[in-house]
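The data below hold one chain only, encoded as structure tokens and taken in the form predicted alone.
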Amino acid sequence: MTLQLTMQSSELSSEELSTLKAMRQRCAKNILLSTSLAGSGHPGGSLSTLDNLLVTYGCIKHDSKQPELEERDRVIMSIGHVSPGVYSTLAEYGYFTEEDFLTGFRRTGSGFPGHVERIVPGVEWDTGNLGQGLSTAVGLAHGFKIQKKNNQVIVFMGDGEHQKGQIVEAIRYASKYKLDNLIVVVDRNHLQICGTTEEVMPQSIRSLYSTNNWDVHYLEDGHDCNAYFQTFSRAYQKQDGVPTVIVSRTTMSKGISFMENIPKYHGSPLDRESLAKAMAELGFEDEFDKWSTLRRNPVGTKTIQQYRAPVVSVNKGEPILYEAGTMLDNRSAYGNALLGLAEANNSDNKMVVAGISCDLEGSVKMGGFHKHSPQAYMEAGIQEHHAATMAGGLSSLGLVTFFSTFGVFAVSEVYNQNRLNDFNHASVKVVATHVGLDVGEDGPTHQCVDYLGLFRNYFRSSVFMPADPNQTDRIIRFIAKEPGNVFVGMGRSKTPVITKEDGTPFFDTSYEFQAGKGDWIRKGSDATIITYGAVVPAVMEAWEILRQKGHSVAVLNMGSLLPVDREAVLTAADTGVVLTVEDHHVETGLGSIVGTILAEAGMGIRFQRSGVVQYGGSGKPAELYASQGLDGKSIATKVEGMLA
């Protein structure tokens, strides 16, 4: 490691200042070279935040030889576009070489992407979409508090970024939960892509934090390494229950005279002539041709850091069996299972399972969990954007994190937040109640019918939809033990226990939920209905109507939708008639998945889809289902028509 600063010192020594100056010169050179070589990138902000980056890494606990050291502090780059500044800093601290960075930056397949990603040693989180880094950092900081660990969390942010509303949500939350292990560093250069921050969208950043009871520090010269060191070290060492923000007044493109305070260099590299001029100012030879030649070699991949999920030991507890004849909403079964997980895993000395709600504790049935594990229950208020992102940060520490709210808030409203959790290999258990037309009288604004369609756009997330309280219980216990992002959805209404033909619970004590595995609730030879979730009771009603009319119809419950049981779908096709039934937009749900499987397999059968074909109204769920052909009689009639 090039530099280790002692925070007990009152100020930096002349030798340390000299070392930092030399490091800065090399980093500035590499920032300009990398962006010019790539022909794209963000040199301006990289240069303005560089001094603060170098001092921060000189202070914090980290080890380039052990980048996953458990005791390390976490640095989150909310301003992910300043990757040249981050990579050049990490190279100075020994995480990789200058050559690795310069030959790989922004090249397809290399380990140095345009915005920071955790494939780069020393980078903790994929960022780039402004406004979310603080929420991730808050999740990490709160997670460390829950785990009773001393790790500190530092997040670098831009000033223009503070125009995002989610940041205010995170600021309030950090204050409420007294996260004094959190330090925000704002690169206050007063410039963004289209001009000054005052022209684009004026605001008082310091007031934003001070009115929410943060400890606010302003540095008139953010490039004064000694002043930053003194402020940072005090914030790092204090334990007063108050989070800290350091607003650092910097200069865009600091150190290159003809670039300073010019907005275009936020995202524009230097041309060849300007690069040579900048190198002369820095006192270096122009090495563009040398590195350009080296970049013609095959891209290097040896620095790429593979993701490894935290190892978490989870006791899934004793499953609950709801007897035949029981009427219970799946959300209550979820609450009971979550409490069971807390009882099996959480204690005063150790928290394994965490829960987040957004002013809906009673509706999502988290009350029992809250009472048992108050330290691990987080009330985020009506701040779903922050809560969804924060959940990703929490889960990355190995906490089994359940985030629960209504479907429209857990999916539609926070699509991009869930997307970034997917990028980051997070392990958030999004359990949404009040999904689909089953929301009923609350009307179409609250009837989430796009959950599967949206989650299908991700590459690392699963979707599970339980058919009754027993399957809900098994799914919740299953996802607690399995890593990865998961969406579990359920309606609001009470639902009957699904039974076998002998009248006993189908999802009994011997049932084990499996991802990618469907459940044959009924076998049949004339047709197959493939369904899931809240409409399973209506399908079972249709099955009985068809049985009484002499039709042998199979019912395949697809509790696992992502991944889906492809083999079961092909088996269903052997009947020659397949109908999908779902409380979801008919064009983007299970029907389209099944249709694709059948088409790709060349199955020429009778196939139709039933689902939500228009926005629902405000009324009783049974009436809304009937209006869209999702009641038992309508389903049976449709199957009969297909058999005719």
The other form holds:
Protein chains: 2
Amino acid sequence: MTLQLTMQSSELSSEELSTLKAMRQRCAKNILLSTSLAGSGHPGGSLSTLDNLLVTYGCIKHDSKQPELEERDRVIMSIGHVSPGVYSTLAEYGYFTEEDFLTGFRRTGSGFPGHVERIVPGVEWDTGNLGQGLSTAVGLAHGFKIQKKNNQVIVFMGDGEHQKGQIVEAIRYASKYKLDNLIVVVDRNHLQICGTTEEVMPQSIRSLYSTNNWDVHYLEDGHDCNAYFQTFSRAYQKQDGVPTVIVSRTTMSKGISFMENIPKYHGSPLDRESLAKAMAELGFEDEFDKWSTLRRNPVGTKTIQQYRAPVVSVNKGEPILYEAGTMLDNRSAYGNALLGLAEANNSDNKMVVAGISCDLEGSVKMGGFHKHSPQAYMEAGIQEHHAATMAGGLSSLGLVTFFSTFGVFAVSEVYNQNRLNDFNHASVKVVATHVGLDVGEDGPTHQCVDYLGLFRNYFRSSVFMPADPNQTDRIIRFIAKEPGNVFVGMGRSKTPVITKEDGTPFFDTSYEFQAGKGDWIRKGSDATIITYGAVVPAVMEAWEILRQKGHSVAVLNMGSLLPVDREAVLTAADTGVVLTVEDHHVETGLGSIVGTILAEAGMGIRFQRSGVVQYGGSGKPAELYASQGLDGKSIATKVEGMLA
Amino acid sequence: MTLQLTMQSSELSSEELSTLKAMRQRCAKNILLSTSLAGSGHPGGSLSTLDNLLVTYGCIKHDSKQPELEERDRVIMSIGHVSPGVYSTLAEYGYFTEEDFLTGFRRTGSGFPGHVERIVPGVEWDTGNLGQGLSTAVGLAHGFKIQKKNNQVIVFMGDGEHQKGQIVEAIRYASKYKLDNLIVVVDRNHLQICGTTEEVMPQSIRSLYSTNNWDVHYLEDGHDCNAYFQTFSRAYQKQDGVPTVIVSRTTMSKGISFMENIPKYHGSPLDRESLAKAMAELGFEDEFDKWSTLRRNPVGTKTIQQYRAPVVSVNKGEPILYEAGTMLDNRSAYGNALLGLAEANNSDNKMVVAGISCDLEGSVKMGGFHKHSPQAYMEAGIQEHHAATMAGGLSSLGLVTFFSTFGVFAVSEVYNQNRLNDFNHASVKVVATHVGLDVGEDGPTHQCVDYLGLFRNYFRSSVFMPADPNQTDRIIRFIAKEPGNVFVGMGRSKTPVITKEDGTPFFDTSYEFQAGKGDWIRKGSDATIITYGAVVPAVMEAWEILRQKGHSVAVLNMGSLLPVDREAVLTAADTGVVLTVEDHHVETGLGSIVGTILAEAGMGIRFQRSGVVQYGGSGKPAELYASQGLDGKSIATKVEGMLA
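The form predicted together with a further copy of the same chain is what I want next, because the block you gave corresponds to the form predicted alone; please supply it.
Whole complex next, starting from this chain.
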């Protein structure tokens, strides 16, 4: 039976206080032991945030026997490095044993990594990069509101961390959307690695929140469990549309006389001798040798919690067929499909599909969705860092979360936010418009030619690029049903419906999109052009030029780039001549994927790449394409050269 | 003779006011004409910020006949989209003609792109991504202080833009470093694309600055030239250690009755009919057809300004030789080299080398530099977005700017900031420590395995990866002298000095680092291992295992990855068997570079890649390497398999 505090009480009983005190002593011991045993880790912040952590878990709804209990409150550790504090607390509350933690901490293959990860029962989110935790928490809190659930979200943050700009984005957003189910606890110990927070970068944390209309509480002694309990429990129970921050004045390394307020203990464990001294202060035997011996055994893995992106039951709705001859921007096809998904799944009673944009609703064609499902549409402002991270949190609640903005803002600007979503097996549908040279006159800063080059660096995300409005429609409906993070990119301009040789739509009603499957738009025996996205029409032009000259050229469309259709590439190579064509940086896109497949297969064929070879200019898309050899004529000429 | 206002005056004369009014009318005409002619662009913000722009150029030190004048003040347009406002203003001040601008705006190959770029005479920085301009300006302002120069920096910002979190990072930094040579002008028109700033994301811009101790001025009528002049000129002349912000309440599309306060004119030009109406309001003939005809001529290029990263005269100092048998982390070798550069170049009178870090001075070994050159060392706090952008600004002043933090924060976190530096031909030396699985126990969020995968997406940056302390020393001294942006990465752990077969240091005193040149650490005829960085010692172990088994294996070290030594790769391929080995994502690093070179050369050889195939764990580096096949034994086994 673990500690359960009654939030209706006006104060903690003396019995509860002494229970908490005993828990604190054990946790302090384990924080110091675990870091000394591992020879690395972060004891200082773990000790300063410990009292607040222990009281919080005593208050909130959670069940260590059911770590995935749907009704549980969520605790997000934005300060992922205080893992020893978190693991020792979770051990006290029965999620696993002290032994599991002490024998496993920071060992290869164990379930207790250096920064908190979801493989640890009770941990809700992998963190480690500072500044993102509040946005994740905001996403969860907003998600619960959309789902009409009463779960609350508590996020622990550092004070040095508040220097990160993303935090003020999240603060504003929480205020705008009245997230009173959100409590921020700031471990205000006034120290960071290089000195005091005042020396390193002065700021007023409280005014950051108060000027954005939060409820701000300041605890002069953050280690006073009763004071924290009183503030926390009131914040937890109120429903006034105002989020709460508790700034808790703490002491780094609290409780160990010779460690207190020494910055180096942010990230350094005690040596053997100092540890013995600390153990004595805490009233424990020195257990180092005992655990050190146990850590020579093979690492335990039984506590490791598997998790994956949530599988959501989604009705794909009725696909839309755009007839041959239609000219339509893929953005509009996306907007239509998204509206279709809303109509098929969202009702006032239950929202399944959610949408986020950043001051670009019209450009990314989310207007129809917004109108249909206003409760599930989120306008995050020009705050892409926050929006991308928040999307990860939302998606983990089983909301099918579409995040749309221009490519540069959806990929290049938020690379590290999407990366953390990838770690967390989130399920964000990043649908970016205004991708590639096709952006035209807005010029190079707005021309995203690195989406594939960036997403390839994650290990778990997919990248799909539609060739026309029909494929866009199918891809959007496909990703709504598939769990996991995905990027879908499209240009700005109107583009033709791709057709079969008989003139009917290639992606017709019988077409189903499959991840990892290329589309043979044309078969041919002399050469193969492998391509995708906005330049497919130019490739079709080249195909026609080459056909008229008597060349039999195959066109392979890679709607799925991650994963890629390796078999199809090898089949293409059988023609002996392969050219890749893409509206993407030539060094980091499909060309390098195909090149590597060919090299690994040991195939010495004629292979070349066309793509973006320098930053684009500011002008009409057709001119920009021609200037980089991505127009139909240049492509045909290149293939002819390879055939010669 | 262009307008020159006297800042000592208490107010503008009526003659000056009428001159400004006439200029405004012509500029307004050209803003509307240029966007209508191009069929795209941003008239609304151009018209709202126009009055402040015109007065500013009347006040500051600048010379249109010498756009690169060293004493000039710098104007940074954080709102790069108001290019029509900027170009029309610069035309008034004689940088080029109205005709140059109107015939060239937003045409492929012209010198007048959609977002401001440095190819336009008078423009100081390419912008387009919101939120970065203030950091650039802060970098310039701090750079002038370090150089003991009196130049001032003025930055124009939008109000919607203030939602970006990076801005508050820059605000804090400017306050900490007392940058009173910095003036921010906020175009406070209360509108952004999706509605009013209050609807999209409420915030108080003035309190964002005032809580961080700036001088805050609010102009109730931002179009009142005299009021702006009085405020601006006082801010320009004061020297009190406090930066200034002028929040200028303006009206979007000011001056055209039917356009005022209509959000759509943020990004839409007038159609033909509305343009005629607007011209009439402004008292001009309708010149559309005249200019439209002129725009059918080939685009003009004579105004295009070439610029490159500054070439700085630097003394490389005396290289340090680390003897065979030495074990040293490359970080320390970096710290030693940096200190050597400071000793050889920096004096109280003149700082040449500058250093920036983000609360990690000790870990990145900048302590020695900080102690030697405190005036040129900048502690930016946990504000990497700001720091990376600021570094670009600083470097453009001819300060050799080293920016150091962990790999994840120097690359993954600030991808889009480094990208803007790449656009701007800046000269930032990003030297990142704690790169790769070598980070060990801190786990996957801290293991940067995408540095090459990310930098490859820029078009102008270099990537160098030292194999040992000697190569580190030489690379650091090399990059100090070379203009341009560069990334240098290194692990955390101690690493041996790489030796020749005779046991002496491979990178000895006769070694000179060259960009684009690989190092043949061992010659061999059966196979080649191509590698770099932290795994070179493991490759040398593999080489020894293979040697003992009678295999003649070459080892090619790629200290320079961008540019890569293509010739050396082809020479390696002559052995018929090539394996790449890297502490990097296997899909996006050296393996894919080599694979693509082989494929394009049509070489069907035996080729495989070793690298990071999944997110790393939290444990000892040696164990993490072994778990991904990157230890000596695994590498040797793999080569043997390829030879079989």
